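Just one chain is shown here, as structure tokens, and it is the form predicted alone.
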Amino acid sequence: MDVEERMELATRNAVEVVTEDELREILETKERPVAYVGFEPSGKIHLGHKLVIDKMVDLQKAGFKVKILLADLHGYLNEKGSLEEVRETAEYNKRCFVAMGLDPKDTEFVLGSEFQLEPDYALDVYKMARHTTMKRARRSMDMIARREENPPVSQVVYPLMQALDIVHLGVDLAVGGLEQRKIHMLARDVLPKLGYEPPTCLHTPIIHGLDGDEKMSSSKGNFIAVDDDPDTIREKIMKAYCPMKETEGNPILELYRYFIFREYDEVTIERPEKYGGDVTYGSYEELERDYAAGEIHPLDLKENAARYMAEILAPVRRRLGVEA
């Protein structure tokens, strides 16, 4: 692939790149650039995680070496359990990420505690704290923590560590969901004051929960897990929020946009002849247009999304050793 083909692969389904010129320069000048994303170990790996892992798979195909940070110390600071409990969860997460298609030979999994307890890292945390206002740190915090009236100090340290993870892992491209943007902008602003280069950042969309909530989350139960069986997938999708003709914030349309059309060049909405019969689309934009015009009923959209998502997740379930 030439640079432009690699750029197209690297940026598909991305919300933004800060900046595209920097990313292009990385591809032109680095023989083996490094892309990274960090995950706080959580109990259930769902489609929100898959959206980011799919992007890391794209980056591997575009020539990047991928580093996945399993942020056990972050999880501990965020009160997700003892370090031992968080690390146990991290091992399960690692298995899920490989099952989703990451090349294990080209992926380096790193526990945060392997480097975040080193003196140089700790000193950088203190240095960064000197250059970051409390207002800026709070603005960069996790959305739930920002809403707390009196969050623990650990929640303020958390975004500083996320910024420093980028440089201490030797990263060329930092990847994260759009909710990570404030942290990445903090890193671009403050890391140069510590003598580091500002990181290039790529942001993926935040997909809505099946209930229409602004974010899919295991804590809210509004998700499809990557190891859900076909019956569970269908049950969840059939109950999901999917207003007639509405395209903004519609989680079922997002399944088509970010997952189904990623895997299939053509997508067929199967339906009875009395309702118009089967219709095939060559792009998400065509499907969205017809849905907005009322040409596709929400029930047909859901039935076919369930069928396609079960097919897409079947290989993941097999790799995890779960009956497909």
Second form
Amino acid sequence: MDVEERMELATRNAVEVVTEDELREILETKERPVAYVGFEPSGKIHLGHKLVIDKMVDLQKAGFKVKILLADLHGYLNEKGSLEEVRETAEYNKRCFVAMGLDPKDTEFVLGSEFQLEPDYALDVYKMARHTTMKRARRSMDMIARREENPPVSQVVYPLMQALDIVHLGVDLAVGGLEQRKIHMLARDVLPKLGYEPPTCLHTPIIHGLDGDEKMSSSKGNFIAVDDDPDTIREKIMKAYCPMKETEGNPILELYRYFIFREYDEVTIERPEKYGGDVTYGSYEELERDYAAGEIHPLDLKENAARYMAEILAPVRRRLGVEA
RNA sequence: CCGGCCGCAGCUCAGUCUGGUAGAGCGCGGGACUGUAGAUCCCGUGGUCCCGGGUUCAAAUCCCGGCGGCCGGACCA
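Would you generate the structure of this protein in the form predicted together with the RNA, following the form predicted alone above?
Let us now look at the entire complex, which starts with that chain.
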């Protein structure tokens, strides 16, 4: 695979790379570059997580060594539960990630508290604190903080640690959803002041909640979990926000764009003869164009999305050992 | 440490003064209308009234003591 092919694989379905030149240089010069993403342990692993995990699978194929941070301390700092509870959830998450297609032999899972309590790391946290304003730290948590009113101090420690994770894990490429952008930019600005290289960052899109909300999230219950059974998937999709001809912020179209066309080269919208019969598409753009033109009805879009998503997630359920 | 205000449905809050069957909006669920959802209109769901004691026939309400939050003051060695 040449560098351009690896670039293509690394950046597909991504919103941005900061910067593309840096990424290309990594691919050209590093023998075995390291890509990392961190997750706060979550009781439900959903499609928002899958988007990022899929990206890590891409990066693995593009030659990266992949590290997944199970950020137990971050979860604790962000009030996701006691340390014990958060660690238990982290174990479940690890099993989900493996079931989602990350090769466990080729992926390094790291529990945050394994290295974040070391003296060298702790001193770096204080140095970061010394070079970061309160406003900047709080702003970086805009899309991440569990609580906006009465935030505990832990919420400004959080982004400092996340920046340091990048250097202490020896990472070449930091990956995350677009909501991580402000923390990553903070890392690029401040890490050099501690004598570290500014990290290269890659951001995946934030997918809309099924209710049309800006973000799919466990707390809002507007998600499809990777271990949802086919009936649940169908039920959720049927109830989802999906205005006719509307392509902006349409969560069902996003399923096609980011998940269905990722798995299938050709996608068939099956529908009754009276509504025009089956149609097959070779790319998301063609489907989107027809939907915008009103050629595809939302109900047909949903019925078929449900069928495809159940198919895509079936292996995850099987590997997790859940009844089908 | 002192003072003021606050704590009630998943959320925002009313009700406390003057004790008497716990409310509204939003959300959520279901129906109607749509070949989807949403919008709209109906119907429904909603509770440790922060905790513990006390007074009373009766306490979300009054009294005492805690806990938690916000704001202010004091201390500034």
